[in-house]
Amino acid sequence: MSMPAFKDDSPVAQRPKLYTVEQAKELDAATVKDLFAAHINPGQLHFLKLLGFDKILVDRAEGMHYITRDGRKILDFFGGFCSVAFGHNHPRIVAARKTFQDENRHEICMAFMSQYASALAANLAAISPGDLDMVFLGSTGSEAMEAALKVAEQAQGPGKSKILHAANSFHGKTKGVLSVTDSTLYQSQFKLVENRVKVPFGDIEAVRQALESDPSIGIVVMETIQGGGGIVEAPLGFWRELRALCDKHGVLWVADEVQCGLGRTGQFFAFERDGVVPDVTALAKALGGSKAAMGAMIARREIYMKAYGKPKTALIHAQATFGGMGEACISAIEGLNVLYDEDLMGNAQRQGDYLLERLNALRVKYPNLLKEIRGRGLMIGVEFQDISETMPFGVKHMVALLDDKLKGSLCGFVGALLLKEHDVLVAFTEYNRNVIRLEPPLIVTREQCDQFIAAFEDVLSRGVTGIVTGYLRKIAAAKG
C-alpha cells in the first residue's frame, strides 16, 4: 500500500528585496545617508552632518589614507581610536589573510583546539612582562575588559569583590564595564553593578585612603592613559605606588590598555615605562592587525588558575563562539610580527616626539587658541581654550557664562575645516570636548606629520573669528 503524497498548504516564502555585495559597493552617499537614518542611528547622523562627514563616501583605504568615491585622499590622523596601528590594508596582513582563505582554513573551530588561537595566545604571553601569560580571546575591548574584571572578581571571591575605578574613565559600553565607565550619558538609566567606588584619576592618596578604609575593595581598574578623558596620564610614580598599595592590601590591579597598548606609546604596553606589571590587562583595537575584530585579556597564571583552573570552574568564562576565530587570529599573529619587523614601536616614539615638539611650538605661537599639548608616542591630545579665553578682555567674562554650552565647538570647527580644506581627518574625545585626539597609524612618516602640522597651522592662523566664519561658510555651501 503506497503512502499518500505529503501536501504542504503553507504559503511559499517570498524572497525579500536584498542588496547584493556589488550593489552595496555602488551605493551613493545620499542613499547611504538615507539607509543610515532609517536603519542604524538617526541621532548620530546629526553629528556627522555638523562636521560635514555625511557628504563623504569612502571607496577604499591604503596605508595612511582613505580614498573617497570622488578620488580624494584623506590623511588619517584619527586612526579609528587607535585601531589602525598598521595602516589600512597592510600588505603583509592582507597577504596572510588571502593565503588563509585560499587554503580553505577553518574559521570557527569550537569543538577542537585551534592552532591559531593557541599560537596567538603564546605570542601575547611571550610579549607580556612578568607572569602575564594566560589569555582569553574575544572580539572587542569591552569583551576583553569584561573578561578582565570577571577573572579578577572570581579570583578574589565575594569578600573582596568591590571595584575601585577612576573618574573620567572609559572601559566600554557593555553593561558590566559600563558600571566603571564614568559617563552619565553612557550609563543613562541602566541598572548598573553596585560593587564599585570612584576616585580621581592619578590621585594616589585617594587610592590609599579608599583601600585603607574599605577592605572589601579587591580590584583596581584604570586605563594607563585615559583616552576618552582627553589623553590624560597619571603623575610619574603613580603606577609604582599603586602596585605597592595593591600588594599591601591584597588587591588586584587591572590595567586597561585597549587604546594605549600594542606599541602606540613607543612600548608594547604603556605601563612598561614605569617598570611595573599589573595582575590583569586587556588589549583590543589594533590587535586584529587593523583588519579583524580581536580583543584579549591577559592575566597572571596564578590568578587565572585560582579563578578557572579546575574542571568545575573551567567553563565559567571559556572561549566564546567568535573568540579566536581563525582568520582574526592569523591577522593578529601577522600584525604582531609586523610590529617588530618594521620597528613600528620605535617609529611611534620618534614621530610622536616630533609631533609633540611641533605642536608645542604652535601652542606658544597661538596661546589664545591652544591650552595644552599632552600625550606619549602617537597618542596625543590637543586641548583648546574655552571660547571665552579667545575673546578680547572686555567681553571675556560675559562669554564665560557660555563656555560649558560651547565646549567642543572650536574643536568641531577646526576638525571640519581640516577635513574640508586639507583632507585631514582627526578625532575628538568623549568627556573633555575641548580636546582633539591625534592617533595616526604607527606607520606615519615625518613628511605626513609635517603635512598635518601645515594644515593645522593654516586653520589656527585665521584666529577664532576666521575659524568660525570659515566653518559657517562651509555649512552654507553644503546647504546651497
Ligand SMILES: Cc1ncc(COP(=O)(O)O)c(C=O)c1O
Contents of the next structure:
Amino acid sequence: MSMPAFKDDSPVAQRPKLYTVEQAKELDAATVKDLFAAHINPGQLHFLKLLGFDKILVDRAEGMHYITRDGRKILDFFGGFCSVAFGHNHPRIVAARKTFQDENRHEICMAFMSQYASALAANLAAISPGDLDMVFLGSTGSEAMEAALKVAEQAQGPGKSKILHAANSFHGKTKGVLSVTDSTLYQSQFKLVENRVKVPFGDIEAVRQALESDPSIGIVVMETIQGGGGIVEAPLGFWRELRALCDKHGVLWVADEVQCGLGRTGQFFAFERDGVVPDVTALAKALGGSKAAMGAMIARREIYMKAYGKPKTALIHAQATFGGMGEACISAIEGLNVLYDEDLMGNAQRQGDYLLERLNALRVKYPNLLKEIRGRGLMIGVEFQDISETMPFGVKHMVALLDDKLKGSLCGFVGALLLKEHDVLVAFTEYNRNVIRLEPPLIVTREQCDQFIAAFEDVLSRGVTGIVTGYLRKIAAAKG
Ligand SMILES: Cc1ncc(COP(=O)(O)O)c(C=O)c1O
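For comparison with the form predicted on its own, please write out the form predicted together with this ligand.
Up next: the whole complex, starting with the chain shown before.
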C-alpha cells in the first residue's frame, strides 16, 4: 500500500502540512482508505474490504439515506446501532444548532452552571418514570454506564459492591464496564474487576439463586434488550420479578438502555414494558439528536443523594470536561421535543409491527434460510440458519480462503449483496454472526419498509448457493 504523499516528513518543518477542511471534504475513496490504514485501523479495513464497504465514500446524509460521492442513495436500516433515531440531519435539530452558533452561545461552562445542561437534565427527569430524577451528562454510552455502575457502588458501599451481569452482555469497552461486557475477545488481555458474577440473560431463577447465596452482590446490571447479543429480550414479567428480588435483597438494578432506549421500542425506555422502574439507567446513542455525542446516566434521587448528595461527596463523579457541552445539550433538547412532536415512538411501534409481520412471512417462505425473527419496535433481529454444515462443498472451500468468519454465516453475504445491488445498509452482530440487526431511524416510512423487504426477498430468493456465489462473483472478485 502506498502512503499518501501529503504528509511532510521533514523534521524541521515549521508547520506540518495539514489537511484543510475543504481538502478533507474532497478526499477520494482510495486516499481515505490509505489514511484509514495508516492512521486509524488497518485490521478493520480487512472486514470492510470483505463486505465491499471500502468502495463507498459517503458525501452527505439526509433523513433515511446516505448519499455517496457517486450519487448513490443508500437506505439506512443500520441506523448507527440506534444512533440515528431522528434520521440524518433532522431539519429542526440542524436549525437549533445553527441558531445556537449564530447567537455565539457558549459551549464549555465548567466554572458556571449551564442553563442548557440543566434544562436537558430536567427534560430527562420529566420523561423518566418514578424518581429517576438525577442526571449525569457525558459523551458516550460507555461513559454513561461507567457513571451508572459508580453511583450504584458508591451508594451501596464496599460490603455490597459485587456486580451481577448477564451472559452475552455488552456495556462498552472502557476499562470499568469492560468487566461486565461478556466477550472473551474484548476482555482477554485485560485485568478485569474481580467482584462480579455472571448469569444467563433472562433467567430469573439464576438471579434468585445468586442473590440468595451471595449477600455481597449489591448491583445487577443488564441491557433491557441485548443488542450485541443479537436482539434478545427477557421473558415478559422478568423485570418485574427482578425489581422484587432486588428490593428483597437490597440490591440496585442498573438498566442499560443505551441501545434500546429513547423510544426505539415504541416506549421511551424498554423496561417500561413491565411497568417497573430501575434504580439507575443510561442513555446515549441518539440522545444528541443524531448530531452530537451525548450520554446520560439517570439515577433515582435517593440513590444519587446517598452517593454524591453532600458537599464532601459531590465532586467524586461530577461533570467531566465535555459533559453537557452547549450545542450537544441543545441538540438533545430539540431531539426530545421532536420525538414527541412527530410521534416517533408511535411510528417505531407501527413500522416495527409491520416489519415483524413481513419478516415472519419471509421466515415461513424461506425456512432453510431464516431461523427466527425477534425484537420490538424498530429493534429487530433476523437470525439466519447456521449454514456451516449445509454450505455446498465447492463454495465452502472458496469462502474459507477469504475469511474464517464467513464460513458458517449467511449474514455477511446477504449484507454485502443488499448494499451492492439494492443500496440498502443493515447491521451485523458482535456475538452472533447469524444475526442481522435492523435498527433504522424512527422516521422510517411504510414505503421504505416495503423497499427493504423487497430487496431482502430478492436476495433470499436465490437460496444459499445463489447468495454465496453471487457474493463471490460480485464482491469478493472486486476485493482489492
Ligand atoms: C447496550 C450498550 N451499552 C453501552 C454501549 C457503549 O456505548 P459507546 O459505544 O457509546 O461507548 C453500547 C454501544 O454499542 C451499547 O449497545
